[in-house]
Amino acid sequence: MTSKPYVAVAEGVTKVFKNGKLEVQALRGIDLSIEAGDFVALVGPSGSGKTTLLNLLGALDQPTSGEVELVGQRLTKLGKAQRAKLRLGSLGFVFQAYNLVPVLTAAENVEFVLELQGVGKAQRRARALEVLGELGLAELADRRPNELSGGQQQRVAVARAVASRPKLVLADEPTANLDTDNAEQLMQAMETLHDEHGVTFVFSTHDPRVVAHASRVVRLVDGKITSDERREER
């Protein structure tokens, strides 16, 4: 693998899903390196392999063949518990469906990962309020998810993902359930976190609103990377 400053690397990665006698090849020989500080959109139509690749980079699944390295560790060398520990310590996730805990307030949702990491109560509360403030949600810290709009819930999800200062944040179709205004607010918020704090983001998306903010666009078709474009300016 590589000794360069990459947070995630895929080399020769394939992924085959089996359903009885039916086999579906979701990824076909993927080579991809994510550098620290990248702001990457994985782009392609449904079925192109975007989410599958995101799951492999996030140690949520394993490739059929090839190697995935995350923050310097080969995932094939790690057991299930070790991969879970690596995810907790190094990754943040933003899901299409928000996945907030309904009985917890916005601040408590953000604190959740920090609590799992063993951060003390006062420190994690301060960190949660700090990140919520950066995302324009300071006044909503004590509201539960059902008291927030979809756009606000997704920004809480982003706050939860970045509160522990992970090496890499993975976002699966983060704007899929948002209208244009909320999608733009969300992307601007993540762009600010990237620019001001160096947070590394990788999105899977087919939304041009997300692509417009990316500084790097990786296009997939039928499980293969067809282009990898870096942009000087967004």
Contents of the next structure:
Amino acid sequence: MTSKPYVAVAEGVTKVFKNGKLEVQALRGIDLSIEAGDFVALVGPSGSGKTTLLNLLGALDQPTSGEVELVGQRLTKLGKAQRAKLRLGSLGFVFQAYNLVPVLTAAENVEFVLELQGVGKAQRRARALEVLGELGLAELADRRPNELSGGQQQRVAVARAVASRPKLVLADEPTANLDTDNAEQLMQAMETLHDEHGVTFVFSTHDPRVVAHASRVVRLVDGKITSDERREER
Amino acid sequence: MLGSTLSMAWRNLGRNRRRTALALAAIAIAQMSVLLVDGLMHGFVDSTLEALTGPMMGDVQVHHPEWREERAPDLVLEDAAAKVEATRAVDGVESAYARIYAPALAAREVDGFAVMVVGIDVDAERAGGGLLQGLAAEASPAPGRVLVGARLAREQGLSVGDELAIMGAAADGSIANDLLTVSGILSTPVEAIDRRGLIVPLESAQDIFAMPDQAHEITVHGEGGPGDAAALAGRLGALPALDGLEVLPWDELSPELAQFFEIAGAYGYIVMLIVFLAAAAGVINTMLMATFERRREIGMMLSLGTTPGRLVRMIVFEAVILGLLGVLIGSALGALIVVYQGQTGVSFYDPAAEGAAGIAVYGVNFSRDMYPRLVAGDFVPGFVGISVISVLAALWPALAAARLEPVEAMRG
Ligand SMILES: Nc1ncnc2c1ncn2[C@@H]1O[C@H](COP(=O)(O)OP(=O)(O)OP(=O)(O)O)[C@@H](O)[C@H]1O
Ligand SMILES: [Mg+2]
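Moving from the form predicted alone to the form predicted together with the partner chain:
Below is the whole assembly, all chains and molecules, this chain first.
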């Protein structure tokens, strides 16, 4: 068995939210390793801690205890600015909603992250059009988000997430606001990127049809991982 | 980077057009008001100075050093004709003429009344912007014929052809008296002349008051106008012929007037302050609302790894574009209006309200139109002030937004 490099590792991770006197144990000891090339579905009932875990894997939050290591860097050692830099350089994000900057066109939204990374103007334009083209969005390149359907917006968000060539793309319920057809299209887009470019995805979902696309399914219940299965066949 | 940040700021302004338009209007109106006030202020100062230095005061005056203090008839300038000649030869002098001011008692029948006999160089003051500018030759004073101030004529019931006996103190201490015929009525913005003036030719005054080739004052008009008066006074003061005499520009002759202009200017600043505060409220409101509305979007950008600095720049640019655009619009509108007013003139008082005699400012009755104008400096406070206000107004919401935890912000 060849050992693939890990892009993300969680060890004994807990997360406690305090709301005044109320304490919520969102995560209770998570051990999880994401390998390069994984296509992971994170499933579990509402409130089981999926978003909380994705935020930790996305360097958007810090664990209460335990350690998260992202592309070789220990999260607890990083400050706010360093985490931002890590996100910009190594991670891609697809959110459930409010993914795109409303005043930028589809192509400009894709370029936005590249520009933050310091990619030159001509190069980032070319790469944005390339990725949009690959996802069948070439004709929509110059439209603003409000001129796109929900499904198109999410696919543009995926294009943006992968255009910066991240080590890991995190998507928290990316299909939650989409109908079945659009959800299917989005998953196929992600699958193409995974299969052809080896992009590593971790996404959460409630939808069994979306789960069906995953090559690995991690189940969370009550802040704990109850199962972690790999499937060779999809 | 800068280009796209600017472009995002610009596009963000277009998201809520109504709100942006309102803020623009507030700023534009602020700058326009300031320019209108400035324009009127310049027009007012111009026409006041023009009215004051024009017919009566001149730009510079020459006196016996104690004359202004004492006003005694014997504090005279000797060899007046030669001194006037020497003055006229000085660089930048447009016109110069000698005057005599002698208080006297006048009577038509029995009751006497106080008057001021003013002896003037009739030809010079009819030509060169003096007291008699534009007066018809037949109405002009001549030996034995006197021109009477309009208000004095009205109050004493004097009309052309009436005879007046006058009596006063001559410069040599004797009693001066004469019998004069009213040749005309003079309506002048100079209040003292309008109320008490009896204008006679300089030679007549010299005869009546025993002042051979003497005068009390030389009034000088400069080519450079009131603005150049101090320099002109300096050159005149260096003249040997005027050695030992007091040579003063208008702003030292009438310091209260100069001070009045300063106070008027200070009111201008207060207006400016109030108006800019209103504009500031417009910018602050717009930027607070805008950043508040875009909380989720800002959270998303921060999640992607946008630096707080970039976010702050974007929001500040947005405010500065808003502010500068508003000032530009206001400047254009204000300049247009002031240029128009400058062409047509603005009337300071209602001509129908005759008898009210306009507004008296330091002895000059304001009955003339004024012509508003702007100088480059009038535009500066708006541009600088609004730029500073815009940056400050945006900085608070921008810093607050940049400090947000991305996860918190995205939750909305
Ligand atoms: N900021 C917070 N403050 C307090 N409690 C929180 C916070 N975020 C999450 N929680 C709590 O932590 C637990 C896990 O929440 P989380 O959002 O991770 O669940 P989830 O699996 O994503 O749920 P869903 O499927 O509904 O999105 C929940 O009980 C939730 O109420
Ligand atoms: Mg969730």
